[in-house]
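Encoded as structure tokens, the following chain is the form predicted on its own, with no partner shown.
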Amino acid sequence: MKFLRLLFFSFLMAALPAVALAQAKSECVTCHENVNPGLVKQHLAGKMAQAGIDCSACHGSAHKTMDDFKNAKMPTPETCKGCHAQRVEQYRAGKHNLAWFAMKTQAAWHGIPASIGKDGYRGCSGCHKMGEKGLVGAAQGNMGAITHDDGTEAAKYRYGNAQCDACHTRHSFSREEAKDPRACSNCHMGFDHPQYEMYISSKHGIIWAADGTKSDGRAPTCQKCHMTNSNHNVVTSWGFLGLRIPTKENVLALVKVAPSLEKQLKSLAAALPSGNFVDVDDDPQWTFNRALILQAAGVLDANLQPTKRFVEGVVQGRIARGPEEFNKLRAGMKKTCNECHSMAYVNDFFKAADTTIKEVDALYAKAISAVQGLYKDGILKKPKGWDYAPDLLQYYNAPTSIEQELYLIMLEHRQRTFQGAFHVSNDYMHWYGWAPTNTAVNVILEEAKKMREEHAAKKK
């Protein structure tokens, strides 16, 4: 008896989640089954569903027949905040909300076919659009904290507007998928940041799959050191670009190794924040060098001050840090190595990153230099509609072979050099960085000489 009172329990079990199941299914679960069911498995079989909430809870249920399918509402960060307030308002605070304005804010980008920089999802607006549409900064007037359209970007494209999707993806929004390393790995890949690829083959990715690919197995995934405690900010000190805003102190301190530039100089820390970066206040050469680069980039003008892409760029894309948010960032990241590694090595682990950082810089400098130089010079002309020149963020649009390499080692050897330096990727620090920046820079330097020669030869 008690056998069979056990097989009966067993049998109730198991036939408790269909009957479960049948009861969930609503009006929408009943049609989309054979419009689309592979997208009804995938919501049923996720908590979601599992916890009652029906298809109308986000899209809404003004959608009832086959010709009224605009009336679907597609979700939003705002859909989700219903149940997940404090995960969207971390996320908002970071920088994956920034990915569209961010898009936008390159030079490059607004020359690109829409099919594959804008509504076509393509290219860089396919990762990018994880990224809020509508933000307004500098570009459209406003120089001040970053506004919002109040929806009027969003309204233009019907898809792309979710952003959570782009991890939890659907429609199973599953929790577990997105603390998978291999979750990052379709945006974090590839010319400009193979963060995936130097992950996975450091020691901590080979541990990580080697452990059957456990989220909270030995070695940390993406999401442990860039998520610690699932906080959706996803903000590191560095950067995505491994650039810092100088401080005030830092360009003083230049006055004495540059006084032919004091009053630009005084003028620009005058627009700088004060304070000291931990383990990296520079030596002047170090602040030049990047003073250099931010030229390059058309955030500072010929005369050393902020133009209107530092106001869109560094204030409101937040693509480098001040020090007060650098040191709070790094600490965290240090706490977090520290789980495993003592302090000493972790130390010493961003020191050594920093200092590559700093040797690579140097030697961008030179071939910045060298291309600003002759710009000077009448050897170069700017290109008609061109801010400035040269312009590191024209990317592939620049029309001469000297300033195509400038661009390379800006978007793939430089970020390769400092990014293969932090995630223990020693082959991609050096063969995929270090190697091909000394490379590019002796051929930038060379055609320099050969363009100098020949427009000597010209005058004759």
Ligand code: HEC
Contents of the next structure:
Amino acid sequence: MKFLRLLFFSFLMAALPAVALAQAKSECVTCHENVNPGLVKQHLAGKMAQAGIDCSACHGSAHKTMDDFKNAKMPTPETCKGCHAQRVEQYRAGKHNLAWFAMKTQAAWHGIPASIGKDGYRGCSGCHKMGEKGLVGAAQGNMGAITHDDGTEAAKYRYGNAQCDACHTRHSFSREEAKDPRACSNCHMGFDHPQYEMYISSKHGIIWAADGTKSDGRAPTCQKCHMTNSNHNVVTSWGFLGLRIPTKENVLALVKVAPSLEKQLKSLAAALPSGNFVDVDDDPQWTFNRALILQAAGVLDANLQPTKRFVEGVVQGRIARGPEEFNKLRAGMKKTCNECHSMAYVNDFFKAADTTIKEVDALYAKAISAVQGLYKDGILKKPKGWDYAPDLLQYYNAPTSIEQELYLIMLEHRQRTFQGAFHVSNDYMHWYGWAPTNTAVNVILEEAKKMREEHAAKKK
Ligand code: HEC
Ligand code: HEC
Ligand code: HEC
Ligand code: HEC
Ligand code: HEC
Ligand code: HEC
Ligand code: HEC
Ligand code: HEC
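Provide the structure of the form predicted together with the ligand, given the form predicted on its own shown above.
Now the full complex is given, and it begins with the chain already shown.
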């Protein structure tokens, strides 16, 4: 009898955990184990399910049967905010939240067939869906601070409004996965921003791989440098395009070099912040070259005055930074490097990397002037429907091969030069960046000369 009781007891002990688990299973899990077993397995293995979070915490409980699943809510960061307020706030203060808005600021995007650009989350929208939908900017008549349409645009899309699953993919929502540089690599790769390829081919990436891909090893990961202390607010000093907002002082210094532009320059200066960029050697020639780039992007008009694109891209979309923010971000980044390198080493590094932008801007400005000259002299004609010409933001819609080259410098060659320098990738910086920039500028200058000769011959 005693033996039997013992047997019964040990049977109970063995069965209890299974019984308890079965009882804890929600009706969502029980049914979905048949509907999508893989999804449920991943959910149950994650930290959240282990802490007792059910499907209904993110999808609500309005859907309960096989055919009312349209009542299930699709989560947004607002859903996560209830339990992870700090992360959501940081995320919203950073640039990832602006990704959808930034995409829509591009003239070229608006002409793309929906299946290539917008629908199905392939192409632009596949990477840029990590940004919040419905931010209202200058293109919709809002010339002030960016505002929100309260869900109107997001409501048109059933899926793809979650944002947070860009790094913590569903339904594991794992911290470990998000700490791995490969979590960034589906987006930060390829044509115009190959940061993953550059990292992997740098000594930092090589040590990370050789030492077993540890996130806190001898060499830094993307996250170590860009999400220091788990801060979800990502932003860098130079940004994607290696641009800065010129300061009052930068622009006024130009008056001496180009006195004929005094009126325009003074009017531009009045709209700009005051201050200076640490580390950066701001000679007037560089300011002038940068102004040409901004002009070719339609951010400054023919008279060097800020346009609607300046408001939308630079101010609302935060594509470029003024001195205060630039310097603060730079100081933070250097502090991270300083954990493993001497400050002297780090200062040398940044001086050289910043100067690559100056050098590549000087080359680029030559090519831009040549193409602008063709428009000024009537050799090229402004395409119908374009507000500016040349217009870098029209990308591959550019009508002539000379402008196609100009676009490739902007999005491919120039980018790789400075991004490669900052990510310590020698090959990207030189052979995929600087070298093709030179080739493209030479092609443009030669082509411009030919076009002028042909134009002159036709006139005769
Ligand atoms: C009786 C079975 C059953 C129950 C109970 C159930 N679901 Fe579903 N659920 C389904 C089916 C079937 C689908 C449709 C799957 C498909 O499209 O392939 C679905 C779809 C979904 C979707 C996707 C909706 C979409 O538009 O893609 C979500 C999210 C979801 N369920 C969450 C839940 C949650 C949360 C619960 C518990 C509150 C729950 N389900 C309970 C059967 C069930
Ligand atoms: C009802 C509260 C609640 C909601 C809603 C919620 N979480 Fe969580 N989350 C938790 C809890 C509790 C944990 C577990 C904490 C622990 O074990 O350290 C957690 C952990 C996490 C982790 C860390 C996992 C790990 O591997 O350490 C991530 C990432 C995460 N949540 C992301 C999200 C995202 C993204 C959303 C929105 C789509 C979300 N959470 C919604 C409560 C919630
Ligand atoms: C492979 C994923 C991917 C695709 C496809 C993609 N982008 Fe991006 N885009 C990114 C990433 C990543 C960045 C940030 C790069 C950086 O900062 O170096 C970015 C940056 C941008 C920026 C600059 C934002 C800023 O503040 O500097 C704009 C504008 C932009 N993309 C528009 C587009 C448009 C328009 C398309 C389609 C024609 C497109 N992107 C396609 C991933 C992508
Ligand atoms: C921590 C929040 C969270 C929990 C818990 C959660 N989900 Fe989800 N679920 C998401 C997010 C985020 C998406 C992506 C939404 C989007 O793309 O807009 C999603 C999408 C889905 C989809 C449609 C997309 C697809 O891949 O098919 C289904 C179905 C789904 N969830 C079912 C479930 C079920 C069943 C459970 C419980 C076993 C569950 N979810 C638990 C956050 C959650
Ligand atoms: C760009 C990638 C990325 C995106 C997007 C992202 N996270 Fe994270 N998240 C990380 C990384 C990296 C960590 C790990 C930090 C660490 O442990 O050092 C992390 C950690 C977390 C954790 C673990 C606990 C903690 O607080 O550190 C939570 C919770 C979390 N994220 C929530 C969110 C939410 C909510 C969103 C959407 C607003 C989000 N994450 C979007 C990269 C991301
Ligand atoms: C050793 C630190 C470090 C690591 C590791 C690192 N970065 Fe960077 N990253 C930088 C620095 C420095 C800059 C330039 C900062 C500035 O503008 O002053 C930068 C700039 C960027 C930019 C802005 C455009 C550009 O390329 O200049 C993006 C986007 C970016 N990094 C993404 C990544 C991704 C994704 C990874 C991993 C695949 C990564 N970074 C790895 C230090 C790092
Ligand atoms: C789903 C695609 C996607 C993933 C995954 C992703 N990013 Fe991004 N990232 C973008 C896009 C798009 C932008 C440009 C947003 C903008 O500027 O409006 C961006 C911008 C950035 C910037 C700001 C550059 C600047 O302009 O200053 C940094 C830094 C960055 N990402 C780092 C990371 C890191 C580190 C990871 C991985 C932990 C990561 N990203 C994961 C798409 C992605
Ligand atoms: C977690 C430690 C760590 C951090 C943080 C770190 N590095 Fe490194 N870095 C290393 C190690 C280890 C090496 C390899 C040293 C060697 O070549 O002997 C290295 C190498 C380098 C090299 C030489 C690469 C070559 O090809 O010779 C440069 C340049 C460099 N780091 C710059 C930086 C900059 C700039 C930052 C900050 C943006 C930074 N590092 C942040 C650990 C770090």
